[in-house]
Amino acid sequence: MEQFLEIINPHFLLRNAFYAGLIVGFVCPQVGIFFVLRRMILLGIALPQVSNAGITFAFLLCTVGWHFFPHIESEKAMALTGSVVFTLIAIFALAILERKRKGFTENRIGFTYALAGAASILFVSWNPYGQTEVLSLLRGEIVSIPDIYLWSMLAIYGTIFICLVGFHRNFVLVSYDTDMAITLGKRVNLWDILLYLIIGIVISFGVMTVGPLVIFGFLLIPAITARMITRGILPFCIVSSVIGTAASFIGFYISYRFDLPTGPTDIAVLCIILALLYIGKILVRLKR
């Protein structure tokens, strides 16, 4: 109880990490539902890895004194730029190939994941000075988040959440039934582009702030869990965010209480929630 009161104290030393986790746990599942609706779960695994490759590439460029833009001096800004560029290129390339029906979707996503993973390792190997920070990202150690990153995350994720709520019906329609959307006169390509931009921004900034492991987990596991126990889009969306937020809170408490890395603890909590609800669903069916 003492640790719990310390965590919710406004002057708590790790409050930024705590709040950032709650923001990720609340917003990321709202993006993840579209991976589930589009049956593109593997894409939610590959894109955080692509974003991480962009970050490691940016760190590599920093070591040789090269910058994307003359006025960008900060390594963090470079890394965020690399993350956004890599992620958007990957998601739009995969979307174009999907539209043209070129090969199998799983093959393309698997290739993208393998390539991004190999590139990340190679970029880190060529850049020993950035190895510590990159490995910290990979492990999901959400401990030292500056105030500017927290406020930036709140502004960006808050804007994205408003967009998702405001355009929810259109996003769901083009994701769930493209043919019906076309019949109703919806501009499917436009809504797809907007959704892909939102996904790219969420993943890019999230990976830069809390790491690919955490983003991957909160994108997919709450949405998969909620889909399993709900009926209807609205309950699906609400329960996804409830699960994500609860897991973030519980995971942070456990990691702080037992001195564990926060990211992996959050993911473990999400998996336990998924397993318990799945077992509960089976027991309910057996009773019936």
Contents of the next structure:
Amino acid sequence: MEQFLEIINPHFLLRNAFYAGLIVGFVCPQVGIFFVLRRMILLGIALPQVSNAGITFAFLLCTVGWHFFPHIESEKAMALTGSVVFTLIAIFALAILERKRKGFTENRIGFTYALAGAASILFVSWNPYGQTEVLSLLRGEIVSIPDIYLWSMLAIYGTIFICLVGFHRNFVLVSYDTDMAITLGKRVNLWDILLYLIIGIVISFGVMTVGPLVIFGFLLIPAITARMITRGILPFCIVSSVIGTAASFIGFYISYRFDLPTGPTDIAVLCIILALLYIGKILVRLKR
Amino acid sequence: MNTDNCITLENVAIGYSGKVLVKDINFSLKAGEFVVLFGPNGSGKTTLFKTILRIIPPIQGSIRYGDGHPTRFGYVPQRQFLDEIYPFTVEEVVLMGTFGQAKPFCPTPKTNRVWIEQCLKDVGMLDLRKKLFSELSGGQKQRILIARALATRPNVLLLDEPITGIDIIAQKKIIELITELHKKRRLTIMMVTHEVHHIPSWVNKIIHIHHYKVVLGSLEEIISLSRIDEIPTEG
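Could the form predicted in complex with its partner chain be shown next, to go alongside the form predicted alone?
Every chain and every other molecule in the complex is listed next, the one we just looked at coming first.
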């Protein structure tokens, strides 16, 4: 109880990490529902890895003295740029190939994952100075998040959440029945591009904050869990975010209480929620 | 020029990625007509259907809509192409028909909810509105997709293989429903099918895609053409 009160205290030392986790837990599942519904789960594994490769590449450039923004001291701005650029290039390249139906989707995504994973490790190994920071990012150790970073995260994720809610009908229609969307006069390509942009930004910003493992978990597990227990698209969206936020809260508490890395703890909590609800669903079915 | 035409195709060639599948397509749909687009699998029926719906652009020729009057399509796709992973309720599926006029950031107006209830009533599915779409039978799904098409307030209803893959009783009911909608609402209807026994005997026009050519004819003519194809050739 003491630790719980400590965490929710506004002067708590790690409050920014706590708030960032809650934001990720709330917004990522809203993007994740499109990964699940569009059957792009594999892409949810590959893109955070690509984003990570972008971050490690930017760190490497920084170390060898090459800066995108010479007037800005922070390496984080450069890492974020690397993350966004790599993720957007990958997502649009994969989307174009998907539309042109070149080869198999699984092959392309598998190749992207392997390439990005290998590139990340190579960039880190060539960069002795960035190793500590990048490795803590990979492990999902969300500890030091500056105020400015938290506020920009709130602004970006907030805008994305508003877009997802406001344009929900268009995103859902275009994902579910493209032909119907066209007959209703919707610009399918435009909505697809906007959705991919949102996915790219959420992943690149999220990976910078909490690491690829945590982002992957929060994109997919809440949506998969909610899909299992809800009827109707609206409850599905709401329950996804509730599960994500609850897991982030509980995960942070457990990691603080038992001195564990936050990211993996969050994912473990998400998996436990999924397993419990699955068992609950089976029991309800057996009772009937 | 006949001003009753709601869709007119002139020298149209259809296909994908520049490859012509069927060419020299010339026909028109008159307002209030019931037309069947018939042909074997892979003949280009769905491509022609999608070209009329503006989903695929024609490779050549022109398609005129409405002769001055706006044409609003009600589209009923093949239900097996809709992914069952989406946890939509019946109500939510039908509501999609109103998304053409829906404004972003605004909740669904009450009038739309009343309208979709009416559409569900028209297809006899109001009781199932809270059920999951994925839990319905083939025939029920088809009715819901017709209700969704009606929710767009169409003047032309286009149905892609609406009775394929469902049992005979459900097939009969769907045909009865389409016939009733045609008569009651004076809708122009175009139905795609690849089975000759799915064609109602009283339809106004049959467009037959036969050996990559479009042939217009009566049911008897189409049946005789199909039979000729069934005769084995020697050599």
